[in-house]
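One chain comes next, on its own, written as structure tokens: the form predicted alone.
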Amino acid sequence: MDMKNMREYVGWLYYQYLLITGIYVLEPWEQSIFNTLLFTMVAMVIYTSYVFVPIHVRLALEFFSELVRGQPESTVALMNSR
């Protein structure tokens, strides 16, 4: 793919992103307002995925591992095990 039709199709996806997001009917400050609290936002969502739903995965496998495992019936069954 040249040059060309890279820009052309990159600025096919902007009108795209103009047409459905409506901000075509904006001012140019608006738009840049709107494409400032928009990229914001998806960056603190992704931002916040990356830091916590590792551990929140990390937190399920262990919870579930100890299901399936399953739990001693009681203190006395632990310290006869040893």
The other form holds:
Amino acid sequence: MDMKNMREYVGWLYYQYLLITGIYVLEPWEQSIFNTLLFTMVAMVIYTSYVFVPIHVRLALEFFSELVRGQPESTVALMNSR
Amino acid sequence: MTSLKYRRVNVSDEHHLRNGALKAHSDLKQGSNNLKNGYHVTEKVQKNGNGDSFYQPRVRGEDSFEEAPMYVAVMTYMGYGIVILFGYFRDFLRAVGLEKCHQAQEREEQKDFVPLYQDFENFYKRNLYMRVRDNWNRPICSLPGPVFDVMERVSDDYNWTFRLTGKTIENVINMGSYNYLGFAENNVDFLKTVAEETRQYGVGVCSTRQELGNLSIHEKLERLVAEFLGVESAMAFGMGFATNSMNIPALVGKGCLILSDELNHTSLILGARLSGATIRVFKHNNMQSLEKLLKEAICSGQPRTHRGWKKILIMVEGIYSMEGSLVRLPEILALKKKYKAYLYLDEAHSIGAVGPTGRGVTEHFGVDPNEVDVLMGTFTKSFGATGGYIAGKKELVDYLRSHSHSAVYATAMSPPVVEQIIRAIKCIMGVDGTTEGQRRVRQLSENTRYLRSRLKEMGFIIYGNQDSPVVPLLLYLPGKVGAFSRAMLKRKIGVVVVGFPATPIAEARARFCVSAAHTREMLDKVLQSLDELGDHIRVKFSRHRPSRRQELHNETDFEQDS
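Okay, that is the form predicted alone; can I get the form predicted in complex with the partner chain now?
First the chain shown before, then all remaining chains and molecules of the complex.
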């Protein structure tokens, strides 16, 4: 019973997607083209974010923390060299 | 509440239904009271209880033009954008030859000549209208009463061609016909006089009014129309559209100024353009815009010579059929008197449908009909016949009898149609001895108020005045327009949906026409289907849901309102 409701709900969500994007008026093969394109783009976005976002975030954090730590180090070096 | 700016832009080239095509509408700033126009109406004098004095100023309900939330506008434009992209793609396929072109094309040998068919201008029609075309021009095989029969048709090639399956969908509730007082009926008792007159006069007239077509029944009709409206004289024509487009050129010409409302009907615009007068457009129902134009016109005169205008004619409609809003008649009359202009009032939808005894907007506002210079109306909507009339002072109508194209050249109205109008008017006036007419007028106003209040409660965005029987329900998104109409037909309710170019591109709507012949059960069935469908498709965009029911209903069960 729950599976049936779930399937109905997903079907309704797909119907809403068709109505909102305006795809509802297109012929089935045009709908397939649009769905394929959209799915490909979404898949690429997910892939890119999964692979690259953690690396970028880590690098950015390192960069900013180095700036903060780098300041007291250089003044200490200056005082020592005097 | 934050104010929303929502820009409406007209995109089409063939947009001749609005004055001044390719005009960009200005931003609509939302004031605190949600009125689209800047004019803040002050409450008029309250009507005294018994209404014995005919010319008592009345309280006017407010027109509502609620704006949709911002995400709806975004989704609408996005939907149009995607379908337009696919339109370009399909046009490319057709040009390359990968797909068969269903439209008319020139022959191969003539490809280098001047083109006969303007391909790009039909872009919208080819790529969007064709895809959802099955929602319009549905063939009907019974009379368009409160319920009717629709012939079923299917398309094998995505709406380029249709074929009838032979089955009929019976007892579809009719929410689209202009049958305001229910005179579109085939009850034998009511139609006895029509049959008698047909036996006497026949059906064809075979002449124009000026030559040998002026039958005694036409004179009877005109006297009756003048008495019904409360004016001196009237003249009837065979076609409502032609009444406007052929008579305005007879009234105004070069050197005159026409001030016409933004949302006037095509017939008024066509008549204004044919006349050769200068046309200026004022914002819909906006008295400040109208006054500004009047002041400017009187101060500067004609464009280059600065002579005074020969005539200034203000053209408005009683009820605007796409918005359901009522004209602001008392304010316009005050402006007209102050600036000495003339008023042309087109009561196509409002005659018979508003006013306590069905006499139109003049009665609704408690205004003397003799103050309006030219009263025009049609017999198609509330009287169940065809044709139009122009009424006013005797000199005006006598002038039109000899100078109007429609009067001089058009064939006279057919006798059974004239008799139908006569019997309908007599019924409304009560002259035939029954109270049927008044019952219908009251039933219409009750049905209107009931439908409008229930739809507002459910959370739909409804435009227009609370007393107008034309109820536009906003759908906005192009995908939902087609889905709505098809789903309603599946539930056996026939509705009319309207999109671009008859409405602004982002405001597609479904338009309901309430009829006095609708019973409470029919309206309840319609409301229930709308409720379910509104949730299923998600068109309940209104943010002002009233929490309590209004006083008009008989039921005692209570809905759970969110």
